[in-house]
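Consider the single chain below, provided in structure tokens and representing the form predicted on its own.
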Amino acid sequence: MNKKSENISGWQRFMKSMTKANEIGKEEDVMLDHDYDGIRELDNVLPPWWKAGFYITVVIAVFYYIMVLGFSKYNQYDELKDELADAKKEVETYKSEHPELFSVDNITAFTDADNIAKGKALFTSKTCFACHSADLGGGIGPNLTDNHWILGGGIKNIFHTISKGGRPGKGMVAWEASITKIERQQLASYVISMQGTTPAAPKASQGDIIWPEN
């Protein structure tokens, strides 16, 4: 060991042991015969830290591969199913603890101007007018101002149709995934508030359900 090696600090010795780097000035000791346009190649060894990381990665990969194959309890697909089942239970528990947020038994139509105005704004922002016309007289969709209903009139039926969507294949989406319960209630209340109005070009009545009943 030369004097220079004796004088290096403990940290420097540690870094040298982890990298196995050759000292500057001793390149000739590890110089290869390869010559690429005057560029010579050094035969440096792989750093110990790199090899340790590689071996650890191989061990983890083998362990992971075995686990994924199902040789143990751990399995990603089963874990996903379990988590989805747990999530479903949590949702049902939350619904049972907060029935006022999900039950439609206590749904009533708003009659105050503020909620009706919000329902009208929703009718416009959610482009309901594209199928039912701006004055609810109907177009692609049915007239919402008469007393004939395909899926039933009244706050609960209209609220349900808005929440779950219209008839299959008719294009009306289920809005419960994108607007709140109170917003659906406001929207249904606005539709009810327009009962008996006179649209500019009303569509012929559709549906065998008469509401309100005579």
The other form holds:
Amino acid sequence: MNKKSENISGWQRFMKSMTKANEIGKEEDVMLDHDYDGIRELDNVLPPWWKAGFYITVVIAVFYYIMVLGFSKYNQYDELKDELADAKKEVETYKSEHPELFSVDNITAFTDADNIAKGKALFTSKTCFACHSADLGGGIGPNLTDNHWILGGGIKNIFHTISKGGRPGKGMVAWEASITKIERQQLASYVISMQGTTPAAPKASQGDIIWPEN
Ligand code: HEC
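What's the form predicted together with ligand HEC like, now that we've got the form predicted on its own?
What follows is the whole complex; the chain from before opens it.
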């Protein structure tokens, strides 16, 4: 019986060629002769579709080994290096586009009530008041309301002092590790907003820098 005379559709023929399944009723041809308590075994071939899948995985494995595991530009390590280099470039670009976020050279003082209020709250929560007193009149630390400065007045100097601390051994630590940049900016702005106020018990002026000069 040739295939045409079987009168089956192309799809059925395809399925048949992919499975090579034995036709029901012809099992006797592939029946193995052993018998386990009545259970018998057919010696069917591995279905071609399954074998094709297996061969494809073998080919992919070879391709993967050559292309990905070190013999080409798809090397994972180089790829990682490239990605890191690209990311670094992106960071640089971002930094150059937003210098105000990364450099303190052009830092400015906040003047709006909201940020000043936040600075005031931080002055308490970050324990600044313990050394400078709640009204900034000074104690262990200098008076922050007068125009005499040990380390320099103005937003840049004050921000710098809060970030990096005072002179060694004086007690004013560097706060940049524990207070965020924006919070240090709010603190510095609050200190500036308190310039010229009159504390209850002002500490005598310290520092030779008069700021602003007048
Ligand atoms: C442990 C005590 C202490 C604490 C807490 C402290 N300071 Fe100071 N602060 C000092 C001392 C002491 C100096 C003087 C440093 C020097 O002489 O170099 C100083 C200096 C300063 C100055 C510069 C004053 C000047 O004349 O140049 C500023 C501004 C300042 N502190 C702000 C703050 C802020 C804001 C906080 C809270 C985040 C704070 N300090 C917490 C002790 C303290």
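Here the structure is a predicted model, which means the values were calculated and not measured. Numbering follows the first chain given and starts at 1. Between two forms, the rigid core is defined as the largest C-alpha subset superposing within 1.5 Å.
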Using a rigid core alignment, state whether the CA of Gln206 is displaced by 2 Å or more between the two forms. no
Did Ala177 shift 2 Å or more between the two forms, C-alpha, core superposed: no
